[in-house]
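Let's start with one chain on its own, the form predicted on its own, as structure tokens.
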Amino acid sequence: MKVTLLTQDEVRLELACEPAQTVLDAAEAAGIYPLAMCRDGQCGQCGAHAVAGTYSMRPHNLAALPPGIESILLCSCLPQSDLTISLPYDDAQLPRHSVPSRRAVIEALHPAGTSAVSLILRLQADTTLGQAADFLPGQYMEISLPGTSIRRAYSLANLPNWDGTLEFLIRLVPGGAFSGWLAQVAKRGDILSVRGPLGQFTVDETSPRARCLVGGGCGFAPLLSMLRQMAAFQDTTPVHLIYGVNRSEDALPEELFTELREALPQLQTALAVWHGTPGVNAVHGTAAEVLAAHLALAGELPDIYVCGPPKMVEAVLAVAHRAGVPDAQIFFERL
């Protein structure tokens, strides 16, 4: 069967798809790498729209589907005939190079709040790629569970570096295959396979506008990387951080935010707690509600960067659109 991918700037890409092969797998086999994250039908990063043809879908999270008719997830879509699919980005945003896979050793694993862990890996030296961890703040890596086919995508929280350090903030999901392994089995010295970097959720360095970063749960990780880059570059762009959690005990340690405010004097932060008592240095409400209040007082509409669970992202996008923020000023990634 033939699959035709249409980009927003009207480039047509044709590829062959084998029986029982997803569109995402077929594209990667052809040297085309559409934006994707979880590869398991859960995050919505590979969302697109079927224009013509028939298909079936593997089990997936309905909430992850993009709005509109004939919405699909490339990682779950199985063509049943020749199929034409519209991608939500331009050809220039569609990578044509293979994504490197490397081995990394666990250097540290410790709690980050009550419902997450900080995982620090160090890449092993590679004869071609060397030792360095080369990525853009906001990007993510796929990590494979040893001895299984299970892999998960997690955003990087640190900065590119020469010594191969990768830092992740990972939410502990009850019954989760990967996070359960981290909580109960993983130890320092274990070897993991990592693939990446991946993703286009990065800062627009050419924009003169203020930035508003909105994160939910471990969607804070890529925002942390972005803020650390601003600090390293002594970037004086005004920046407002909104971090949403379900309960105050789910928040990351306050020391982390203190460190950011000290490194970035212009940084303003707001912790939004949805349920229970907000506690010190926090407000009651969702991240979307706090964003709405912030935009109502903003003189000029900022660039908005949002990362978190799909429902939170959709709520934030709705608030931004109601406030009149143009799509060109909104950057988002669903977990």
Given for the second form:
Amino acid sequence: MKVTLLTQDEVRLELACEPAQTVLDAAEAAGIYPLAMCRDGQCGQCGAHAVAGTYSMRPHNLAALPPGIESILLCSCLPQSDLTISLPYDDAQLPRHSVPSRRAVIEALHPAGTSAVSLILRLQADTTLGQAADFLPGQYMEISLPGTSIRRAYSLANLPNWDGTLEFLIRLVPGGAFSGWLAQVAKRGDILSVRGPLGQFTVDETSPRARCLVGGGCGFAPLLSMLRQMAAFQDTTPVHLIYGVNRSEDALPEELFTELREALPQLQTALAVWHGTPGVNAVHGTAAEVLAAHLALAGELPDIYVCGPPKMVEAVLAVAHRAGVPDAQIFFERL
Amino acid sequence: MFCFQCEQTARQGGQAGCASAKGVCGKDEVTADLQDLLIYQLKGIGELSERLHLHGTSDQEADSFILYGLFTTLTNVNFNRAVFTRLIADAARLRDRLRVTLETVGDALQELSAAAYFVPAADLAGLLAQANIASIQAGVELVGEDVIGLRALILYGLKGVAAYAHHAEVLGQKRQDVYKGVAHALAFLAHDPADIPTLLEEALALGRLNLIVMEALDAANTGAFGMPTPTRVRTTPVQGKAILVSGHDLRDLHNILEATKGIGINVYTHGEMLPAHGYPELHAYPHLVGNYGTAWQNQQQEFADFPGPIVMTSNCLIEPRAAYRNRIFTAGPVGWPGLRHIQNDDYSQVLQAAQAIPGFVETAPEKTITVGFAREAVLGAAEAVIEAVKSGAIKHFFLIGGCDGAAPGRNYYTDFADHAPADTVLLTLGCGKYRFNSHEFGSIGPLPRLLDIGQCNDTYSAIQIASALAEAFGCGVNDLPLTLVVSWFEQKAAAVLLTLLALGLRNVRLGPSLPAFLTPALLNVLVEKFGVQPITSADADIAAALSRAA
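Given the form predicted on its own above, what does the protein look like in the form predicted in complex with the partner chain?
Let's see the whole complex now, leading with the same chain.
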């Protein structure tokens, strides 16, 4: 069968697909690497839409399918005829190389607020990739727990760089396999396996609109990377950051925000504290509620970037939709 | 957005031109509209600047700004709307200053165009609302498509002139006659000219100005880096850390070679930077090890595969893929949102990237091509060339010049080079040559059949060669056994075409497709009055050229 992948910018990529071969496998056999993580119909990373042709789907998680009719997962889709598939990104975002797996050393590990840690890794030099930490702000890495099959995905908080530094903000989940290991066992010098960069939660640099970044808990990490990138590039786009936490003691250190405001003079920030006393420079409420107030006053509807726990993301999406923000202006990542 | 300035122009439907949310080149409508507004402002600045020159004085910042501003709007140069909002603000400030300066020299500021008074809105939404007045098609319902097409020919030619002049300027060639000529052309356009004979006259005047500019650029390049000489260039990788330099700007390449001296990083040229190897002062750097890749339209794959940082010094930039987005740097007029831009000649991040990325892990078997047949090299062999023509060993010269591109139909140039008879010489200019410059063409006596004169920027050298040969044979250039095969893609080709027309050079074959802004009536003028011929097929055009010569 012939499979045609159609990108958002209308580039057509044709590939041959064997019987019982998934579209994802066929694409990779052809040297094209659509985004995919679990490869088992569960994570939704390889979501797309069938445009023409017939297909069947291997068993998969229905909740992982993207919205809309004829939605598919490339890792589970078995063409039954010639098939045309629409991918949710442009050709330039479609990797032509496999996602690198590398080794990294723990360089620093210290508390960030009361319920998170800051983990800094340094990539070991690789014969083909060298020392560079090459990713786009907003992307994440998969980190494997040494000696186990446990993998976790964490967003990068720093900027792409040439010395191999990877910075993460990781929430300490009581009883969590990886965060528990981080809290109790991990030490400087330990070696981890990392795979990435992964993810499409990146800034639309070409948009003319203002940006509103909404983060909950450690969902702040990719937004921090985006803001640092804007500062580094002297990007003057108006930007508003709404950062939600459960309690004021969960908030990241104020110096982080002060630094960002100094580097990005146009940055407006709002700390939303859901429970208890909000404290100075904070408001009571959820990030979604603060966003609703912000959108009510905004002249032109901004692009919205949201990352956080699933319920918080759902609440923010609902607020954005109610305010009339088009889907094309909403970018989100669930933790 | 409406744009039809390059070959890539969308051609489906009745009206040729990019008029959707994104042009074929990747330029989005916001950026396109902001570019239109900047051009509109530059017309006003040009008008004021010309007056200042006529008063015997000038504003160097404004003169340089005009060149730079026009250059940023060339195809595949700058896609960054933030750059254009900043340039629009700068343009308003410069315009105000020019008006004050003119008043101080006693100019009453009478009969200025609306462009000279234009006040840009303070925010993006306001600017976009203003963009209609600046569209290349503004007024088409009043003046018709022929006038719009001629205005476009002049404006686009002027963009090419500005690009050449900027390259010359950064190497120290700051010529008042050039600044004044560019300002004049903008002032002419500022008043929405509609008289076709006057427009044609100005187009030819611009062609003459471009000859001066190309002479200045030639002087700048050869003055700084020596006269090109035939030089073998390696086209396969050498083991080690690597930086790739693309675009046309020899000064940037020189700066990078200086910054990487003695630190174990090899430098490769890409695309139109290939002829740099022929300049003795650049060739002298041992770490300028070779040329990598082909013409600009293949960069997404070639840059992804290149194991080091890439510096884009001028056109042609196309949308960077994620695979190399963090390791491609822009310089000078070039820009793309989210790419690092080199400022104040600070290459430190490029060097860091080069050190961090492995480079080529092994040395590939050596392959080479030869470049550097600029005017002195060819004319140095003039006696042998003249003798070969007289003896019949050389029957004809084909100058194949201009850009490459992705459009179907460009295999015409490959076919042309491959099918040209063995007793003909192929002279090349620009990146169109990548389609065939690795082919084996043999020699005629001591002379290789394929002689690369240089970049598209080196057209002056080609004109000098043609003029010298004509003098040697005691005939006019049009009487030489010479055919010019021009592959147009963007605005620099428009400038060169106007120069060829202004010089009265006939026998120009133009392709692969004709500019969308040339209406049938304008094309007819080019054909009837100037002898321009659209290409047909390679074999037929070769046969026609040889039968004319015979």
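What you see is a predicted model; the values in this text were computed from it and never measured. Heads up, when I say rigid core I mean the largest set of C-alphas that superpose within 1.5 Å between the two forms. Numbering follows the first chain given and starts at 1.
Core-aligned C-alpha movement of Ser56 between these two forms reaching 2 Å
Yes, Ser56 moves 2 Å or more.
When the two forms are laid on each other by their rigid core, does Glu289 show a Cα shift of 2 Å or more between these two forms?
No, its C-alpha moves less than 2 Å.
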